[in-house]
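One chain follows as structure tokens, the form predicted on its own.
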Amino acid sequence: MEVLLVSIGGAAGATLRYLVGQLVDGTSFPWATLVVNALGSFVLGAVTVGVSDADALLIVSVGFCGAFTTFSSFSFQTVSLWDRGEKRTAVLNAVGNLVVSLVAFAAAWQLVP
């Protein structure tokens, strides 16, 4: 049953991540990755504080957030930017993803009762 719950959340997260990638322009900077990581961090912070049901936590935290956020793509894009000589953009991407994601998580932590 737990695997099914994680799969349901994962399918929703992966689909939404794909749609965000289609909507957000990432030609000069990987904005879509930053957006999904920030939103996913906010959602994870909110459910961590606000949801006590174990099944809902599995669906949202492990399934949805696990598939929606993409720190592997963030790592790949940062290294690719660095290899192309766009070192300033690579550093901005690394720092931006870390700071924005932590702030989003902390904001949810504070906002959710």
Given for the second form:
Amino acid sequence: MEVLLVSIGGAAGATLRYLVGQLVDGTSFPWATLVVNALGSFVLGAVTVGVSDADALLIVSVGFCGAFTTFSSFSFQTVSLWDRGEKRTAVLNAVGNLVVSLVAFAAAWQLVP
Amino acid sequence: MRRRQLVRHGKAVVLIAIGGALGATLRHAVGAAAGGALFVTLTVNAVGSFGLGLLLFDARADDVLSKRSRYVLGTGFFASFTTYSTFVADVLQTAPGLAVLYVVASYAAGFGGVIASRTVVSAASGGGIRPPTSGDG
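What would you give as the form predicted in complex with the partner chain, now that the form predicted on its own is on the page?
In what comes next, the whole complex appears, and the chain from above leads the way.
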């Protein structure tokens, strides 16, 4: 049962991440990854305080938010920026993802009663 | 949207959904097996960054893998196996001093995983990785 719930959330999260990537495609800065990481962190923050049902948490927290956000694409894109000689942008991407996602998660904590 | 575009996106979505379901499930299984320890996320993120790097550097070298397998394994599996949101939750739920160390270690492990995968692909392909282009990855 746990496997099924996490799978459903994971399939939805991965698919939606791909669609966000298609919408934001075509810029040299990896905006799509920043957007999914920030949004996913916000949703995770919200359900952490707002949801207590264990099954719902498996779908949304572990499955959806875990798969919608991505650390591997973030790492690859940061290294790629650095390799292209865009070192300041690489650092900005690394710090930006962290700061924006931390703020998004903390904001959800404040906003959800 | 034209029919051909819809079919292309439709196929990609199915492949990515399968990979995403597997990646999320395996991440959950690893976490459950390790008892939810803090450094589980770090390990998963490092391993996943290495795996994704293998696929994406291969695309710039030999291009052994098809676009289809990159959807299943890359955008689907490895991107979903790793997670940024749980990493952020870990950071905010850890004592400040340890949290800083955790961020530095996670970033080093993620970037290190990508660099290690480049070394592996470079050795396997005789060093022929094309340089990244704008918007690549």
